[in-house]
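A single chain comes next, written as structure tokens; it is the form predicted alone.
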Amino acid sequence: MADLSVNVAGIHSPNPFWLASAPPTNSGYQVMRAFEAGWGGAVWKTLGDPIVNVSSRFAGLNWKGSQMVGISNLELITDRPLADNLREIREVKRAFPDRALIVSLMVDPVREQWHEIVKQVQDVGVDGLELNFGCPHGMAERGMGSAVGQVPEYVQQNTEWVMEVAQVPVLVKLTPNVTDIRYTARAAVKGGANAVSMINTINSLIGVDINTWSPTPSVDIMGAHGGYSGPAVKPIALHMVSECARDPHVNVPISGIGGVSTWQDAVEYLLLGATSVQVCTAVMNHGFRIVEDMIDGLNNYLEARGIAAVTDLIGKSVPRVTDWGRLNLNYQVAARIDQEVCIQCNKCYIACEETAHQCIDQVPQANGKTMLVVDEEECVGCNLCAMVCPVEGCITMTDVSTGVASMSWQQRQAQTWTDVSL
């Protein structure tokens, strides 16, 4: 077996999947279900001053017979007791102290107002903090949540607060509703943060019922914007977990958070620089014992490859991200077609002659078929004819490169100055 253990910034855990918070983390029932499970951690659900919150509340997103691709909600933070939770926290943390045991807090960005809920917290014995900065909606309207997370200035202001008084690791939670993630990442790491998580919730309105004409969620037949989360936003947030990765200015350690649902997934935040990886909505469409098919994906992947810890994964990618004028623009590939898998559906032949660079002729043959073949030197290796065809590795993608030398953008302007200036 792998070594599956990670450290987040001191926070030590036995596998690096944890439950994000969020509705599952909700109550000390719901945190040591999970751990029984086998989850290695759980940031519990946001902690603050009493809210109500709406009904109904999620809404999902489905797509061609798959549910919940994605999921937008209105919930808020936690609306139970905070001497209930802390209570459960103290609970659960001595029931399961090999687990990661995160609390996660949002208040008025008041200094005294951190401090006080940083010091009840830590008193229950917790394994981190995790700073809420990234709510679009509900708690963003008063003050708090990304309306905090949006400013660089405010990230740092709090996060300053809080290291005041932490005697543990602090996580601070960014919100993708900005430009660049790495000016508020680079703020909380000013501020004092020991890690940084991503990526909270993506403001959005799911949709509209066209026959009442309501937006869903419908509270009273009005809605409003939410979070947005789930599958569908996995490649946003590996986008900005990647940019903070390689970012010399976010040095810390990250916990990535958007769309796992698999330890496939999990693999591919960890190659982009996450140490763990938080799950949400896949666990609140299937239940906590997915978490058995992760651990057991990822130790068979590992030992698959003779990789003997988890660790030795993390950022293995991060040097292959690059921008786009480092790219060699003298690298080519060209779709080849297996004549012998190929079921004639010509949905390749309309998608490059309609919307793409007609690279795809029809030939006629003696049988009075025809046969699609491709002309590779009009192919630009686009990837579309191979992403609609029905049929696995029917279309491939071949290196036609014809061994000139890498050229980039950046570099071909370099050579374009040169030559003007000689």
Ligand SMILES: Cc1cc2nc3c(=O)[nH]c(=O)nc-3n(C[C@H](O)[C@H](O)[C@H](O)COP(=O)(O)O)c2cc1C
Contents of the next structure:
Amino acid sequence: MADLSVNVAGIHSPNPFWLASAPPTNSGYQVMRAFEAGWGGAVWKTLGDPIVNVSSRFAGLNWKGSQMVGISNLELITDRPLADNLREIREVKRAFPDRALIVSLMVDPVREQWHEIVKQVQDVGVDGLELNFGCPHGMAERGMGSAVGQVPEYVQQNTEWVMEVAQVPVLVKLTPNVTDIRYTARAAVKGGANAVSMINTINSLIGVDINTWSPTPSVDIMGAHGGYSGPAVKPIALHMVSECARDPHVNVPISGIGGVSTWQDAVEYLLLGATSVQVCTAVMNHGFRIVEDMIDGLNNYLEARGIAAVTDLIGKSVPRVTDWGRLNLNYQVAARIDQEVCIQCNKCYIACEETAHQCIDQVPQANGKTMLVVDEEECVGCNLCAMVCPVEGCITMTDVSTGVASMSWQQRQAQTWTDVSL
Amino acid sequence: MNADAPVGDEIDSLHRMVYRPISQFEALQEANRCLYCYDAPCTKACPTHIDVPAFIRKITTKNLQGSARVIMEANPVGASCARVCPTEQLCEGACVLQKNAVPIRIGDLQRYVTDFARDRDLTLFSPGPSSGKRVAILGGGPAGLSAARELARFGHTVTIYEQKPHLGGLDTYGIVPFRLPVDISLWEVEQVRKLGVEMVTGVRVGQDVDFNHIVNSFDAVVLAVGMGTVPKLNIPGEELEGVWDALALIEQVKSGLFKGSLGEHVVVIGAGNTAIDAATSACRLGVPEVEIYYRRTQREMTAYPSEFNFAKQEGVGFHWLSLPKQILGQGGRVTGIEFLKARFAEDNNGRPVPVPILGSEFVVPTDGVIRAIGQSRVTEFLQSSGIKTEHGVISVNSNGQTSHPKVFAAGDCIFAKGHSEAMVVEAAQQGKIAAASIHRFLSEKNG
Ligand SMILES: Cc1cc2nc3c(=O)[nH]c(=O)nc-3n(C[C@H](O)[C@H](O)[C@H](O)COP(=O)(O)OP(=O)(O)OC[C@H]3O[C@@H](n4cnc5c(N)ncnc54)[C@H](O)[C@@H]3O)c2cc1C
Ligand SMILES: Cc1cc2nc3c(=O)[nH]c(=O)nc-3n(C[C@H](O)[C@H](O)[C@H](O)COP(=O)(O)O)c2cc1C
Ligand code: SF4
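So the form predicted alone is up there; where is the form predicted in complex with the ligand?
Everything in the complex follows now, all chains and molecules, and the chain you saw is the first one.
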């Protein structure tokens, strides 16, 4: 068994899989069940002044038979009394001392309020705190959540207030609803945060019922924008994690959140610089038991590669994330179609013919079928045909570089500049 | 594999599989169709309770090694079962998609995953820390292997006694090669051997070694001797050349030892799965006309519907309500078989029993007669031990314990004849139960 344990700024966890602060971590009963199932950590549903929620609250995006590719929610922070939550947190920590128990917090941007809640929560014995500067709906209208999280100065200020009294590691959870997440991440670090977590949900309006004309999810006949999560948001989150991971000013551990459903998703997050991952929508879809395959699959992946510890993955792909201007313009790939496995659906043909560069030919065969052949001279190597191909391994993008030395746009610009100045 | 290992690539039609393997493309599509039910009915319907949604989810995450572990953990002969289980009666029959769509092809997915593990010869389990206790298992079929695997994982020292040169029982010798190739069964045997289980072959308990001696030399014993040959029809002419015991025929075919020809026409007596297997083997050996004669009707036959359909597809003819009267011969060889027509009467319990219709004799000219009317019991060797049996079936409690506290039993040797057929998967589960009971028994004795 590989060593799956991680340490996020002093928060130890037997594996990198944490539940995100959300309905699955609403109560002691739930978190206990999650820990029994094997989750390494949990971020408790955001505590603050208990709110009143609406009904209904969520809506799912189904796509071609796959349910909940994304979900949008109108739920706010906890609606349960603080005292109940604190009692249950203490019980859970006592029952599972080896797991990471982190509590998410959100109060008005007032120093005293932060001091008050941080002290109360610390007293019951938690491993860390997460400041929710991300909730994009409802709480933001009250000046909390993303209303704080979108303004770097507020992020720094609120974090500082917390750090004045915090005795356990503090994560700042960032909102993706900003132009460049590095500014708020840097602000959190400046404010003293020990780690950052991202992303919270993305502003969304997931749909309209075309029969009733009400937006979904509907409350009475009305709707409001909600927070988007689930597999569909993973690419956005991965980008934000990698941007922070390669920013020298965000030099704290990252807990990656957004669309994690499998061990493979977790590997991607870790490679791009996350130390742990957090999961919400996938467990809402399938239950806590999915963590069994996450642990098993991650372990098998590491063992198969002779990697002793999961921490050896952290950040390994970060040096390979760069700016467009540094990509090698002399690198060239071309599509190759394996005729043995091709099923002649012609999807690659029409994709290339109509929406790319017209370099796949339909060559008639003696048996009346057509063979699909790539004109490698014309192929620009865009990957589209391989992406639309339903047969795994049928279209391979093959390196056809001519051996010319690597040259990026930046290098070319510099050279042109030199040429001109000569 | 040794020279005496069952082989048989001489006859290709015998190895052309009934079902083709599922491709990676299909496997992924099918796996993604699984709803991942909670408290899933498929898992409940599987006698070994394989966590079906879990192993299918692992296909979607490309954790095939983990998937194989889930399958084999619950079922030590899960690779064989992927091919021989009547899934439409078990897991697939319970799939919730049955109602609105088509059930998930669980058996095919299980085969896909276990093939992956076999191709790479993955080692999925390791033995537990030694307990110092020794357990003997009599019979190396699915029940014995399953018990051995579990006992070894509990840390007990296990010795299997098997009369045949190879283990695997009917998986190795009895289930036709075009449904279960022998290498699958032998891979499962190797998985058990790797756990340090000692396998003593070519030793028949009760003949080559005394049963009571074994009971005295070990801390516990598992009886997993299965059943025996096909009983005689008890009609004149059974000694003629061309009269076969179905199991002996299948064993020869599967071991590649069958040479020669069965002739142009063969009659099979019986309508259980053994009869179907014998009849379809005859078809694949090239016999142009193969007919099954059964004393009851299609409704009472114990062959699974899928098996029945398969036999019809292979060209087997079926005749109902026919009682064999005598086998006819010339020069010591079969030339035909005489039947009596039967009708149903009620027995004391109100069950329909076939009774002969007087004067309804008819003769079917044939080159061969295969009897496939079930299997005899092989528990005579227990007589001196005082272990309780009923009509040759070993009596056990729900823990698999016999009337002797140290002796447990599993598989076909505890299978009381009912309306169903014995199954590999049941034998596997009973082997697990016996092992768990022995582990408790030995731990309690310790503590
Ligand atoms: C033709 C045929 C087709 C079948 N098809 C299917 C099918 O498609 N699907 C399905 O689920 N089930 C099928 N079955 C049933 C299935 O094979 C059995 O239920 C299963 O093999 C029982 O396992 P077992 O370990 O109890 O017995 P067996 O497989 O019979 O194994 C018993 C072992 O004990 C050994 N043994 C016996 N006596 C002694 C002794 N005195 N000393 C040492 N060793 C001894 C035997 O040599 C044998 O290896 C079929 C059975 C037959 C006969
Ligand atoms: C119904 C719902 C309620 C949520 N409530 C909170 C919350 O109280 N506090 C918080 O920090 N994040 C909350 N989130 C955001 C999640 O913690 C997480 O950041 C987001 O869902 C992305 O992860 P996912 O794709 O795994 O769901 C909520 C998400 C959902 C779907
Ligand atoms: S999951 Fe369904 S039953 Fe449960 S609270 Fe939500 S709407 Fe109600």
